[in-house]
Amino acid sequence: MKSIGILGITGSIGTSTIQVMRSHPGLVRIELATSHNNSKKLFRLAEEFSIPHVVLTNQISPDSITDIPRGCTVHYGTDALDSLLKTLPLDVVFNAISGSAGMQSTLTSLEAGIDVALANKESLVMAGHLVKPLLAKTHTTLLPVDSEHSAILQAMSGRPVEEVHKLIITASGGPFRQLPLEDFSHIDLAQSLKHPTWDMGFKVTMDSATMLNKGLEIIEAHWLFDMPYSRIEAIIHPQSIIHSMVQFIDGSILAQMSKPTMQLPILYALTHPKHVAPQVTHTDFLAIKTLQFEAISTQRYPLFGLALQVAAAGGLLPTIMNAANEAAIELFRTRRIRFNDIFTLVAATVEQAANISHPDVETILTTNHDTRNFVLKNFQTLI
């Protein structure tokens, strides 16, 4: 049985895990869990799974935290984490942490030789160029969780990058695919977390309803797949049935599909490369009354427009703008600003950035850092 470690336990995509978990009784044993600050529900799951250790990244006094389970030791704060990481006998650490949070604990997983389940894309996103020689050197894999890239992994089985023509990435188009244009300046918060296929945490939300996800899962798959910009792209397919599909040389296309939900990525992820049967409905394709394909206007979607002119930068771009755009939707969820002056936020930001083409990852942590607190306290002059 697998030894994992679930990083983001009580978040939306850890929440899921866990119902996989549920479901699928023995199928791995959790030794390490985290919560940023939902000390609550992760001592539930903890007394429930006997999750010998579990770290509350928050900065939060221990004297605050009271009902620990049995057998259960607390750890406070990132370094802690970073130190059980390095130390745990972990198979597996499946890194649900939302944000560019999440970075450094792939970096650490990694180089500890502890194989990977990523659900957090700005791992990718910030650092992919140093993701990619780390899983060389360690002989560790990075196994996709985001149904997109599982969906790619699968439909490629194994085939090499030079039988691929083109990977296409889906797209729903959020809750604004039919909005007129002249509408967005009065999205509210609450139209933007209506999101019409999936049930997210409120950054994902929030970059599903501009498009940004898109363009992070672009990178993503950049650097998940060896497979250059020019051969990877993405359309809007509202039902979400196929979460994308790979064109091979010949023309020929294999598509994944499957009704949108997490828990099935979630857990090929847990027992790759093998399927097992799981516990929520199959697909009834006699209940598909049609498939339908569109282009992503950038008109309407600024965010990705932008994210793909950062993807070919590369270098510190995409940490700048995955870094301005987690402050641009903070400001939002605050209501310090409207819906659209998260993309002139986020435009404004990456325009007067200097770009580094191979940042280590100190400046990686530093920028990210200095670029969001420059955006939240400098908002009203870039918009």
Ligand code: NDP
The other form holds:
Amino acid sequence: MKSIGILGITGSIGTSTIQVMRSHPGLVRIELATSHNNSKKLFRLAEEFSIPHVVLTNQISPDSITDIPRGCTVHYGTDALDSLLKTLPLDVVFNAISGSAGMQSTLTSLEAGIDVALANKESLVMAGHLVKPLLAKTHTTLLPVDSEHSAILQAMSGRPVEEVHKLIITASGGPFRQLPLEDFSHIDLAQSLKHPTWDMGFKVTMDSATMLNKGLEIIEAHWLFDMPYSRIEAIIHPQSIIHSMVQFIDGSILAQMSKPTMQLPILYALTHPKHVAPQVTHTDFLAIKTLQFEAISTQRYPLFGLALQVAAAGGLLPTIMNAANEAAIELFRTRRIRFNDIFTLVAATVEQAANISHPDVETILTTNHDTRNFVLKNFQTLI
Ligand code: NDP
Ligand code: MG
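Could I see the form predicted together with this ligand next, after the form predicted on its own?
Expanding to the full complex; the earlier chain stays at the top.
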């Protein structure tokens, strides 16, 4: 049985992962789990799954922590997490931390020779150029948890990149696919968080509303599948039944389909290349009836257009764009800027940034931190 660490176990992906564990007992043994603040849920899960090590990554005083389950050691802070990743005998780290905070753990795990099941797309957005050589150096594997990338992995059917003409990534279109453009300036937080097909954490839900998420996923696909940007396309598919497609050089297209649930890509990341029972979702085509497709308008979703430019530039710019966006959606969440300001802030930050082509970890971490603080400080009064 594989021994795994689940980072961000209390979040949306973490919760779906736990559902997979419950429906597939004996699949893995959880050796380590983390949350940032939510000790209650972390301890409940530690008790249920007899997890020996848990980490609260935020700066929390151990004195304020009570009700620690028997047989469980609680560790505090990101340095403690880093040390555990270097010393525990883990086969797989399942990284479901949200946002830029997840990057370091992906690098530390791979450096320690541990395979990574990756939900945290920001790891590749910020440090894809560091992850790729690490995988080769440490003979580790990186398996996607993001549904689109799991779909591509499955549809590739083990064929080499040379046989692939292009990757077609699907997007639901989010809550504002049909909203008249003149109404975008009045979009509020509750509307933004009402995703039509997926129930997810705050950042990825906001990024789906602005379509930045699809830009981040194109960067993720570029690094995961060694595919040039010219051969990665994204289209809207509102039903979210086709999770992505691979078009081969002879014109044949393979799509991976199912009713949307993150349990399927999570399970596959843990069982790859096998498909195992029991089923985690049932798809009834007679009930679905239609599958639709639309182009992504960069007028409606300007952050998607910006992400394509940033992806092509590479280097430090994806980190800067992502950090500016994390700060901007935080300002939107606390009602200090409007929905349309998210793009304005991110574009202005990217515009005035100096790029570096092959940044090291320290530069990425410092830039991420400084960009976030710059946006939070300088743009908080736009309403
Ligand atoms: P959530 O916000 O629901 O959960 C985030 C998890 O990370 C929680 O356990 C949280 O702990 C922890 N966390 C939050 N901030 C930090 C931090 N600064 N340092 C360490 N840990 C932290 O996120 P999701 O589960 O939605 O997303 C996780 C990742 O998976 C993202 O990168 C997202 O893009 C990706 N993803 C998500 C999908 C989904 O369906 N949700 C689909 C595809 C990809 P606490 O609970 O204590 O705050
Ligand atoms: Mg996705």
